[in-house]
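Okay, so here's just one chain, in structure tokens, the form predicted alone.
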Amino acid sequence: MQIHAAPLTKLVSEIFVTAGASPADAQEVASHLVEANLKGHDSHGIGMTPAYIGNIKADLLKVGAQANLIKDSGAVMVIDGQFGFGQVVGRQATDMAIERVKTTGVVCAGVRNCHHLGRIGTYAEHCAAAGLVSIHFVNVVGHAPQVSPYGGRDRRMTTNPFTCAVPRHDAPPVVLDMATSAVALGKVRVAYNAGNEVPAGALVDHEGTPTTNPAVMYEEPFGALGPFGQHKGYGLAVMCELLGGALAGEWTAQPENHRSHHIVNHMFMCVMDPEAFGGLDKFNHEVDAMVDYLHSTTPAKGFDKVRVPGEPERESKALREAEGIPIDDTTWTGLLKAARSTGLNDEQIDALIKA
């Protein structure tokens, strides 16, 4: 089915309000999830809603929690999300860093104990909109690992996102936002729900043999996700684990730490004001000139043009704003079940969708 962003946002927001969230927090979470769908990252979109509702009911997601600054050393800040909505506490932590960087030029912020942060690119784009460069290293804990290290078949880490954004003068920013696994686990979930295969090289089965069948992540005997780019992606995943987990969160995927069915993110975030380095005009010129230089490349066979990071998401958003967001039957069924579990009835759901 196809559904436009506005009614989908209303439905998801009302689900969270009915589950106990404030209208403002529910709207922020819903808007974040739908924006992920609009930008083509369905793995981090409204399909996460049932997991969030499940964690609210299990008291693993604290709907009223807000970001709490627990250590302040000027350019170094440690912020505890208190297991609140990641989209809420993550934005609040980013706002703290943006405000502080006005006086320090550079901020290193450790953001810990957030429920699922969602699409990390959202926070990088928020920084870029303020004219700031940002780098984000994220790990994922609270549940069993899903990703095998390069050269191994056992699960030891999760998808550990890495994100970086560079602002541009009078143009959209350059935004690299990616999982360090070959694909995001949510993309495997989307493929599994739709009955599709995943790209070759993304998964191994329980014997360590490459497979394109997403069922190995959800049906026994279990397989594992692999890192992107072999040893290079694996190395970056380790750095996300150590900086996001050991440094920012003091909680990594190693087995001494508690695992249940939680979704916890820690994020190490560096936010930088280009002006603090001097030569802002030169910086802006070099960024724009380099992007133009990349765009001038003759497209290879099978490609219409060369893009820089962030452009595929903007193209997806323009298309889906016009045509609606595609939602597979399994995801839609799960969303309706989550809505009903909070107390919404079919008449209320229909009214929200048709509003």
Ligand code: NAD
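Here the structure is a predicted model, which means the values were calculated and not measured. Basically, rigid core = biggest C-alpha set you can superpose within 1.5 Å across the two forms. Residue numbers count along the first chain shown, from 1. Residues that one form lacks are left out of the comparison. What changes on going to the form predicted in complex with the named molecule:
In sequence order, 248 to 250 is the sole run of at least 3 consecutive residues whose Cα positions differ by 2 Å or more between these two forms once the rigid core is superposed.
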The other form holds:
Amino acid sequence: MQIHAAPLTKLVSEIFVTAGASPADAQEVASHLVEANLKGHDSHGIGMTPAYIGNIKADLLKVGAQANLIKDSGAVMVIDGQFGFGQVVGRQATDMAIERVKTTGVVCAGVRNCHHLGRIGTYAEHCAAAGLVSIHFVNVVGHAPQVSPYGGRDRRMTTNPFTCAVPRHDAPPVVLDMATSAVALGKVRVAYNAGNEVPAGALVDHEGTPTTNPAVMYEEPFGALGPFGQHKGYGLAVMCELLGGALAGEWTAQPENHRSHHIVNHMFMCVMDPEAFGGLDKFNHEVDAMVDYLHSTTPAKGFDKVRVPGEPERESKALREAEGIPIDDTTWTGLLKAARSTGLNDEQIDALIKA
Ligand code: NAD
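The form predicted in complex with the named molecule is what I want next, because the block you gave corresponds to the form predicted alone; please supply it.
And the full complex, kicking off with our chain again.
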């Protein structure tokens, strides 16, 4: 089905309110998820709602929890998300860093114990909107690993996202926001739900043989998702694990730590004011000139033009705002099931999506 962002946000927000969230938190989480769909990342969109509702019911996601600054050394902050909605405590932690950068020029923050932070680009875009550069190393724990190290076939890590955004003074920011696995796990889920294959080179089966069948991640005997970019992508994933998961006293995916059906993100975030470095004028000039230079590249065969990171998401958003967001049947059925499990009835659901 195809649905516009506004009614979809209304429905998802109401599901979270019915599950016990405040209207403001529910709206923030729903807007974040729908924005991920708009930006083309269905893996991190409203399809996450059933997992969030399941975790609220299991008391793994603490509705109403706030980000708590537990260690403050000026430019170094440790912030605990207390297993609240990642979208809420992640934004609150980012706000704390943005405020602090005004006096310190740079902030390194360990943001730990957040329920799923969703699309990490959201926090980088929040910094960029304040004119700040940010780098985010994130690990994903609380459940069994899914990603094999380069050269291995056993699962040892998860999809550990890496994100970096650079603001531009009169244009949208450059935003690199990516899983360090060959594809985001959610994209494997979307392919599995839709009965599609995943691109070659992303998965191995239980014997370590390459496969395009997403079922190896969901049906026994299990295979594994590989890292992107061979040893280099694997190396970046390891750094997400170690910086995101160890620096601020958090936990990594190693087996001493607890695993259930939890979705926990720990994020190491470095936020920088360009003015505190070489000054804004030079920075703005160089960023603009370099982006123009990249855009002026002659397209290779099979490409329409050269883009900088962040542009595909903005193009997707413009298209989906106009045409609506496509939702596959399995995802839609799962969303309705989650809605009913919170107590919403079909009449209420219909009224929300038709309003
Ligand atoms: P992707 O592969 O679609 O895109 C990765 C990056 O490449 C983006 O910055 C995009 O703008 C850029 N890009 C894509 N095509 C391009 C082109 N033609 N030219 C220039 N740049 C281009 O993203 P992904 O790896 O599938 O990640 C999807 C989302 O999943 C991200 O938002 C990430 O934060 C999120 N994620 C979250 C978690 C979590 O635990 N919270 C875990 C993994 C991934």
